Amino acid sequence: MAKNSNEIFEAIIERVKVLDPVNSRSWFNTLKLKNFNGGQLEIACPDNQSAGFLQDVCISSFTLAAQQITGHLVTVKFGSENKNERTSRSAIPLKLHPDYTFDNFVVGPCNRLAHASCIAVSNSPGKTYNPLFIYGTVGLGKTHLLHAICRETQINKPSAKIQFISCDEFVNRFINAIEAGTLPQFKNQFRTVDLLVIDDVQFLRERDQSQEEFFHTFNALYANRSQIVLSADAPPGEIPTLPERLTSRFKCGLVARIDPPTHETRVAIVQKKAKLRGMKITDDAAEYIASKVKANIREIEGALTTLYALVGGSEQEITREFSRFALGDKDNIDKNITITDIIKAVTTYYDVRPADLQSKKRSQSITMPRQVCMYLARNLTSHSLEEIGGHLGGRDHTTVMHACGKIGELQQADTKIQAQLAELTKRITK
């Protein structure tokens, strides 16, 4: 492969990054260029999980990029690298996260019961807690949980047959076989596997034929003790409308709570977050984060999310005060940031005059800085508008607003203004 097609195919990849900061991932610096030839990217990951999470989420950020850095309209295609892997015998092909496994699972006093049992299931289904359900408000991490259990089986038993589903495709699938007089295969897809993993089974309430399926469908599977594993966002006995030949029949193995996680683990859960995504975050950092997200998992990734985009994919270390910033907690703030001193590391950034920044003068590298400078003044101080328009050259608020919006609107589409404003942050903020 030519040296400039690599050079090409690394350029798109940090292209990606920027373009989807919520999918980027650490592991797509392991990504290999097959063939790059008549338009069509062809990409090798490191197994087929990879390659589905790629092909189902990430497909139109990398065609962008792909398009974005060549200048031609490109295709992609990725695939695995793994020659020896077995391809699941599921009818419903497997959607496995990626990064959903048992190794980047942070474990807690919150999880700790749901965690071992779901790896006791895995390595020995339909001997171990049969049924396992398990249970959490949204954003505690079930899901993840049901992806490492299908995967560990996978790795454990190649030969099993298994089907992940949520309860709502469990039900547009019933209901399309109805309509479609194609229930006998239905039946056989699901009352013969050896592991059947089904998200979200309180969607089966007020489902009263859906239900009966159901019932149906686990007590074949208990009867051949084919492993059954189910999550829900309460306990078996409070799901409304649910029957109570169900309800029974959910408590009859084991019933695992996750509850909200710990500030510590909150702290090992930005950690391994910010890992899996590349990113360098100080320990401080971590413990801000931690604080000041205390509801579900998903909101720490939102958070770490934010702080992504914000640094562009650089390798810049993410403080605690860059953090602040970047999250909107202007409360606490540094309050002894004044407006001299981002004026100060502006004109040096940017090698102007204090002057040139409070004068009259409206050219390109005059008023990008002074731009800037009011965006930073507004977020990194509790100036009003007013004084920092002031501390600019007597300039009224609608100007200092137009500057911050301006600065806003680049910041989220220009890669060179995201980076130009992570490192004044830090410069600003150490």
The other form holds:
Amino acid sequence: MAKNSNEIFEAIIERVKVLDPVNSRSWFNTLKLKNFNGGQLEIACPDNQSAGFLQDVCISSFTLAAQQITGHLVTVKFGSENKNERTSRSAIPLKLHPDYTFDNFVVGPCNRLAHASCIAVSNSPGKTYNPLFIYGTVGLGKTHLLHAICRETQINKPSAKIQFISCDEFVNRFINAIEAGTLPQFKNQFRTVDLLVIDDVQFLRERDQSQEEFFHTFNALYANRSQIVLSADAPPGEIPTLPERLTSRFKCGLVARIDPPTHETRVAIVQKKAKLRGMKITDDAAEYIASKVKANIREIEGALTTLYALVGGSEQEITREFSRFALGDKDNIDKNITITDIIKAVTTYYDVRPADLQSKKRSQSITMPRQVCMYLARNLTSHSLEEIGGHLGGRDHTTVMHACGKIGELQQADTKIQAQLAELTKRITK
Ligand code: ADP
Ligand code: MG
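The form predicted on its own done, now the form predicted in complex with adenosine-5'-diphosphate (ADP):
Okay, now the whole complex, with that chain kicking things off.
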């Protein structure tokens, strides 16, 4: 039966979820097909920021998905649906991650002050805390908050000139400006903004010309009452590469620390992140994931990506048991389990030959052990999907991903399969 364009488009979105478990989000379902003819697929996004994000980060998965679904080469283009949107006034395009909003930030005792000060700054830039200095160790949400400030300021004050930049990029652009002889433009670009946000200032180089430039930029903006927001991995006085004259300026506004989240906050973060991906996850499972991942919240994203990939981007409910099976035994990776070990255990258990698993045979008695192999290899080794497919008769990574999703699903619904997988895991890891 021939499919119409909208059906094809839906199938492409579903395929992206399988191909790109890291970046897929539930808002992808709100993307609209704008135009599809010949080899061009135009997709309408809610705003410029999301269109920019998809163009920068997801273009290859969309292109591949479109190619797989239609069977021919397709060029994908993203555009904003919102015609009234202003384009950014700053010289460097403002690239904000769609996830990093205040709405998506979970507030707890560990980050309450930092969060409140960021909100205050975006409501009245330059007037409350200037500069605002946020610090904390890696993965505690500094970059997330800085993006949220930019986004909120853009909404509150569309005419504001906003510049977000990592410290590394500041230094690189400075060096390039010197080489290209465009220093005046560089100075102008940074000294005329309403809001300057610089991430990870611990990377400012010691006694470097770029540090000197940064010092003057800071002074110019401060004198202008333009808002400055900075982040670092330590408080101003404890960054060894920064001179006193800079750190004393950093301290004159508000310095807010972010601490590692408590268990309750971590659970809430897991739930929030799962929701963003359109994943259904039980409270029990969220508790389990929060207890596995303690120090760095980035690992929560990693754990959710694994689970998302295993259910193939579907809305299948993720239970504690399933999470424990998928994430709990990662310690086994240290035991140097090989795919050969897994193939051996599986073929013995189901009484099939390794050659059958690698063959093209598609009878249920072969397919099922083959898929179990893929699933176990995914969970008990650190091999990529491609490598696993390679060991099982040169199958491609989508086949492996599909198998993992299928067995993951069975594992939840079928107690017999559950017992088989548990037994196999025991044999392989002993
Ligand atoms: P940092 O810049 O401090 O190293 P990031 O801002 O990159 O950390 O955060 C790492 C990940 O953790 C991001 O995915 C971010 O969304 C998430 N994260 C951190 N804190 C929170 C929070 N309180 N609520 C929701 N997500 C958070
Ligand atoms: Mg960061």
